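This document opens with one chain alone, in structure tokens, the form predicted alone.
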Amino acid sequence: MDLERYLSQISIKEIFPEGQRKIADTTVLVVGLGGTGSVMSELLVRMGIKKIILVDDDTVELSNLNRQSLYSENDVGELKVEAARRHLISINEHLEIEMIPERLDIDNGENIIKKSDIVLDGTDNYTSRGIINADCIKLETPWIFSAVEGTSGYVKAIIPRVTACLSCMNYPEEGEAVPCTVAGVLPSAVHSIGALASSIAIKTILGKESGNLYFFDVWKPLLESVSIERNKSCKTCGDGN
């Protein structure tokens, strides 16, 4: 482990050397390399994760550039996984990266998720999140839910059999979200939610996250934390499943 590279974060009591060793031994899966996925990927690589798996079947578009921080004008038209890999390697050449230029779906989700220690949600639709939720519960893999719209967003760690999952919250399991170019989204909201999700991921890796649902509005500004009780009869994560 390169102590000089990570000295500033190792120095804080919440991480210290033991925590950094756990981070350095973790494989992270990022599903979706848009706004939040870009931020989460970059921050976690800078914080010293062992390996990152990038999943996205999309290409970089000009309309992405105001909020998707891994990309530049030179990347327009390129697969996001390839552009992201190039930029992430420029941050840490020793990083192990696996690219999966596919859309995570009901057929490939379980096989992709089992490669990782923790999953980060950078998707923009209900169907993908429903698949992540179900497969992570089945595989007992923790994952970080995040969603952004307008000036605000949500983040929640979902730890199988410990915290409430998306089904416990009656979150929609199918459907497409309204595109950002239609619904509107503030770039600073995307970055703030991505940063918050990255912090929650680190806390989850270190076993220090409660699993509360966090709401953050960067315009007001406002941060709220809500405790949600796990439904032990939940069809997805309930004790009978």
Given for the second form:
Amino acid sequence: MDLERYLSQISIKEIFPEGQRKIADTTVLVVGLGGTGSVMSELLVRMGIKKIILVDDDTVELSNLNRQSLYSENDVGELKVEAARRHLISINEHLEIEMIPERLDIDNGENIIKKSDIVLDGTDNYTSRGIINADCIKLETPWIFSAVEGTSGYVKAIIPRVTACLSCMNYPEEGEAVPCTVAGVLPSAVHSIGALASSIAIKTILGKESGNLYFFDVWKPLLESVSIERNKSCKTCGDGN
Amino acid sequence: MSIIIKYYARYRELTGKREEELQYDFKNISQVMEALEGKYPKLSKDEGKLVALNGRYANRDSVVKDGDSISLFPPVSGG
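Next, give the form predicted together with its partner chain, keeping in mind that what was shown is the form predicted alone.
Once more the chain from above appears, this time first in line as the rest of the complex follows.
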């Protein structure tokens, strides 16, 4: 372990003493490298994960640069996974990165997810999250749901058979996104939700997360925590499935 | 009976309110939602609304009592 690099975080009681080793030993999959995916990737790499898998089939656009912190003007037109790799390697040259320049779908989801210990949701649509939810429940892989719009968003850890999953709370399971350029989103909201999701991911890795749903509005500002019981009859994670 | 409804995110713009008090003998969340969707028809277009009763997730059958606080969150998909 590189003590000097991580000295400031190892010394906090939430991580000391074994937490840093657990973080380093975790393979993180980030699905979607937009606004929240950018923030989560960078923070988790800075905090010491050794292996990250990046999934996105998009290229960088000029309209991404106001909030997607992995990219700069020179990256416009390039695959996001490639530009992200370059940025993340510049933070830690020993980082192991797997790039998957595809859209996660019903055909490839399970094979991609089974390579990881935890999945971070950086997607922008209901359908992808429905696939992540179903595959993670099947593979018993924890995942962190995050979504943002306007000035606010949600974060929730979904730990299979332990916490409520997306189906338990009747979250829509199909449907495409309204693009951020149409729906509108505040860049600081994107970064705040990405940062909150990163904290919840670390807590989940360390076995300290409750699975509550967090709603955060950066404009008010306001943070609400909603306790959600797992539905044992849930069509996705229920005891009979 | 009297209950408090709290609105979040775009539901504040949709209703024009941060919160309001409703006085009626509601039995459950389903009846509360019917009343709200009648009052604000645009609410009914949103599938996947998240309803919390006194800080805990509530389903349509959850029983409502005098003095309860109900929070209404919209589904969000961006990332």
